[in-house]
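Single chain ahead, by itself, as structure tokens, in the form predicted alone.
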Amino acid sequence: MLKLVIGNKNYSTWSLRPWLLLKHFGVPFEEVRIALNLDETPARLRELSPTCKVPVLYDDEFVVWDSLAICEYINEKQLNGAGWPTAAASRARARSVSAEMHSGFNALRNQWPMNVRLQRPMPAEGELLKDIARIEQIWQQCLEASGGPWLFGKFSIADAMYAPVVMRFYSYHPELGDSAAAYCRTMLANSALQQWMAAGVQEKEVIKEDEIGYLLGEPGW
């Protein structure tokens, strides 16, 4: 059994993406959930993750860490490669993407935190606004070469590595044209995500940091 260390459903993106990849294709797992920014998270994070970060997946002895890295383990030792579309040059850019999504967008990271409880629309400017414009770009490319309604018309990684942008964009509601509103509309019709989602809302912990808004009601999407 398959056992998935985890972060606070609220705020955790990275811990998103390897649970949505293992839910969405029904792979049993066992769920490890660390609360984060708590006085007994550090030993908590010592005692099971070899970096003191979430996520960290367990293969009965076998430890793999970092988002990515674990998708693809999942990928190769569960789905038999279905995690990553069959076209090489799909494939490839689909890689391409999920890693362009991994290391960067700094400005949205820090500033729009995920926060599944919270709905407030925010302004975007500056290199936060260039971040949205080129997530725009990459998934509009994405959706006119595979048809949707996914990113490479299947569910895929990359749709795993850009469901926490997904998941900003629902709390902070910046301007999208219709290409990637669709596409948030299909990540958040997700059974997946809409479970990740519900159990985020009733988590009673909070990270001050990320508390930038406060709850509208439902999307506008």
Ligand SMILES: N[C@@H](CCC(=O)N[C@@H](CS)C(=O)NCC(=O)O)C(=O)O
Second form
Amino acid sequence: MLKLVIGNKNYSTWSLRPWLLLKHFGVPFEEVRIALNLDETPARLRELSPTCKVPVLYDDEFVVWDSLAICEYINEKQLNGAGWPTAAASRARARSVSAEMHSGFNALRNQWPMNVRLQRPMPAEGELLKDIARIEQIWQQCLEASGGPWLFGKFSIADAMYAPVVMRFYSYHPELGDSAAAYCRTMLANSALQQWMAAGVQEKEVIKEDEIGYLLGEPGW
Ligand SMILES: N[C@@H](CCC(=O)N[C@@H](CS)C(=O)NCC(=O)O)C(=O)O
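We have the form predicted alone; now please give the form predicted in complex with the ligand.
Next comes the full complex, this chain leading.
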């Protein structure tokens, strides 16, 4: 039996990626949630994660860590390759955009934390604006080439990798072109993502650094 160790559904972007892949493809797994930033968090992470980070996948005793490596393992062991596009060129492109997400977009990741509970339009400038523009370009090129509705036609690991970006856009409302906006609607209508969001909004833990955009003294802060 697979066991996926994840963080808070409200905040943990890296956990969302493999969770969504498993759920979307209907792969059964046990879920273990470790709430981040609590006093007991480091000890719980040390117990279950070689990197003291989430996500971590257990396949019985065998451990796989890091979101992209976990997605690759699920693709090979559970999906018989269906996690990536079939054509070699599309598969290479899907891997490129997934790796670009995994290793980049630092301004977006630092300035706009995923926060499923939050709906708060926020201004974007400088490096953040550059990240958003690059993401729109990737999405537009992929959707044009594939015809959509997912980046490579059918749902793939690339979509799982960009799901937390959609969540950030959902919270902070950047100006988006038509194709990026349509892609966000596709993602937000996905039943697996909706399950994640429904659980996220129920969570009570608050990580202050990930709560942005409140005015001082405003309810919620
Ligand atoms: N490169 C890793 C990043 C994992 C990561 O940074 N996870 C964060 C939560 S989203 C974490 O576990 N942080 C540990 C902590 O907050 O104590 C991946 O892709 O899985």
